[in-house]
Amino acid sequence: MSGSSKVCYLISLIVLLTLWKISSFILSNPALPPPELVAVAMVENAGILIKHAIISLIRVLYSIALAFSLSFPLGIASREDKFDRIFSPFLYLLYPIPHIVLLPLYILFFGIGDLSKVALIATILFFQISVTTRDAVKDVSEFYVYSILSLGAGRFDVYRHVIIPAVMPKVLTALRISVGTAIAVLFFAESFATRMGLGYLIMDAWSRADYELLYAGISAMALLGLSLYVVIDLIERRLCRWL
C-alpha cells in the first residue's frame, strides 16, 4: 500500500468516525454510543474480542479454502466444452437458490459444530467463485491460445501460462466479493447454536443491551473483513504483477 493510499484510508476513517460522532450526538440514543466509548469497550474487552475473532477467522478461512479448492478447478475446466455442457446446467439450476436457508438442514446433517457453519459459507461462496471463473475462462481470447500453441505448447502449458494467469484478476475480484459475503453469512450462522464467534458476541451483547460491546463486536467484524481484503490485495500484487 503506497503512502498516498494510506493517507486516503486515514482520511476516510476520520470522516466515518466524525459522522458517527455527529450522529450519536444528534440522536442522543443509548443504542448509538459515541465512537470513543466503543473504543474503550474494545480495549476493556480485548481478550474476549480476540478470542471470538480468532474463532470467526478460522471459520471464514476454512470456508474460503474449501469453496476455492472446489470452485476454481471446476470453473477452469469449464473451458472444455464437453465438461461445460455437464457442469453449466447444475450451476444454473442451483445458483439461484437462496442457499442461506440451508442452515437448518446443515445443522441436522453436520451437527451444531463448526462443520455446519463452514459448509454453509463454503456452499454460498462456491457458486460466486465458480460462476466468475467460468465466465472469465470463456472470455480468454483464442488468439492467445493459438500464439502459445504455435510455439509447441501442450494443453497443460495453455492452462498454466495463458488461461489461469488471464482469469486470476477476475477470480481475485470474486474472492473480494466472497469475503464480504462470507462475513455476512458468518454473522447469521454464528447467531444459531453456538457460543463462540463474533456473530454470537454481537447477538449476546444486543440481547443484554450492552451497546458498547455490541458496536465493539461489529467493529471487530469489520476489521476482520478489512484484514482479509488486505491479504487478497497482497496476493493479487504477487500473482498479477502486470496489473
Second form
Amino acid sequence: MSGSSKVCYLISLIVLLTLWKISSFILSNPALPPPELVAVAMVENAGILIKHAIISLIRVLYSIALAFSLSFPLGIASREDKFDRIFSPFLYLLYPIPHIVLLPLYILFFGIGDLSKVALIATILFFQISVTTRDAVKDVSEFYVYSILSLGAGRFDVYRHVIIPAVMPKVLTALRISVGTAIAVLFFAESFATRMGLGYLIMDAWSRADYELLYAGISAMALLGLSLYVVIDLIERRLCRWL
Amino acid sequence: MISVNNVSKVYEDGTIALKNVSFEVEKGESCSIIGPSGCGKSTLLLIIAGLLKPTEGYVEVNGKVVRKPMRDVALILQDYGLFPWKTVYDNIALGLRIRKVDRKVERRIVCDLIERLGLKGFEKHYPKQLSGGMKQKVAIARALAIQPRILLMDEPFSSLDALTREDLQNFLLRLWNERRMTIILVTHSIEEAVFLGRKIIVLTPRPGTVKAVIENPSAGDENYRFTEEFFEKCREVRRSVTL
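Could you please show the structure of the form predicted in complex with its partner chain, as a counterpart to the form predicted on its own just displayed?
Entire complex below, previous chain first.
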C-alpha cells in the first residue's frame, strides 16, 4: 500500500467513526452507544472476544479450505467436455437453491457441533467458487491454448501454464466474495444451537440488552471479515504479480 | 517440404472458412499468404500447425501427414502469443521447459536470445510492461528457443508502427538468411508479403481459395524494398488481390 492510499484509508476510517459518533449523539439511545464506549467494551472483554473470535475464525477457515479444495478442481476440470456435460447440469440445478435452508437438515445429519456449521458454509461457498471457476475456465482464449500446444505441450502443461494462471484473478475475486458470504452464514449458524463463536456472543448480548458487548461482538466480526479480506489481497498480490 | 492438399474447413456453425486450398512450400523457402480479413488465413495456419483438423484434405510435412503439432514447428500468433502471467524470461523458456530441456542448456539458449533481440534488462518484466515491438520480439524469441525448422506466423507485425515493423521485418530476413528455416507468414499487408515471401499465395474472400500463386525470387535481401522490382511486384500482387 502506498503512502497516499494509506492516508485515504485513514480518512475513510475517521469519517465512518465520526458518522457513528454523530448518529449516536443525535439518537441518544442506549441501543446505539458511541464508538469510544464500544472500544472500551472491546478492551474490557478482550479475553471473551478473542476466545469466541478464534472459534469463529477456525470455523470459517475450515469451511473455505473445504469448499475450495472441492470446488476449484471441479471448476478447472469442467474444461474437459465429457466432465462438464455431467457436472454442469448438477451445478445449474443446485446453485439457485438457497442453501442456507439446509441448516436444520445438516444439524440432523452432522449434529450440533462444528461439523454442521462448517458443512453449511462450505456448501454455500462451493457453489460460488465452482461456478466462477467454471465460467473463468470457459473464458480462457483458445488461442492461448493453441500457442502452448504448438510448443509441444501435453494436457497437464496446458493446465499448469495456461488454464490455472489465467483463471487465478477471477478465482481470487470469488474467494474474496466468499469471505463475506462465509461470515454472514457463520453468524446465522452460530446464532443457533451453540454456546461458542461470535455469532452466539452477539445474540447472547442482544438478548441480555448488553449493547456495548453487542457492538463489541459486531465490531469483532467486522474485523474478522476485514482481516480475511486483507489476507486474500496479499495472496493475490503474490500469485498474480502480472496484473 | 510442406504441401497443402485440397484443404477445406467448415466450422460447426456452418461457416465455410476454406475451400479446396492446395499449394506447396519447398524446404528452406519463405512463403507469404495474403488475403482480405476473414478469408480463413489464420485457420489455414492453424491447420498447417496441426492444431485444427481440416474438414477435407490434408497437410503433409516432409511426406508425413500432419495430425498434431510437430516438434520442429514453431507458431507465432497475433495477439495471444505471449502469456501475460509469465515474465519475459519464462515466456521465452516455456517451450524448453515443456520439452524438459536441462536447466543449464535452457539458461544458455534463453540468455543468448535475450541478448540477440535486445531484450537485456527486461528478463523479469511482464508482457504488459513492454511496447508492442518488444512483445513481438519476445514472441519471436520464444519460437526460436525450440530451434524450429519451420516457422509459422500469423500477422506478426500488424499491430506495430511502421518503423518498428520494418525493423523486425529486416530482423526476420536476417534470421532466415542465417538459419534457412521454412517460413510461412500470414499477412494482410501487400508490402510485407512481397518483402518477406519468395512465394506469395493470394487467397479470395471467404471461403478462402487460392486465387493466385506469385513467384517472388528476389525477396530475401534487405535492400529489396528500395528497388523498382519490389514496387512492380507490389503492383502485381495488388492487382491480384483486388481483381
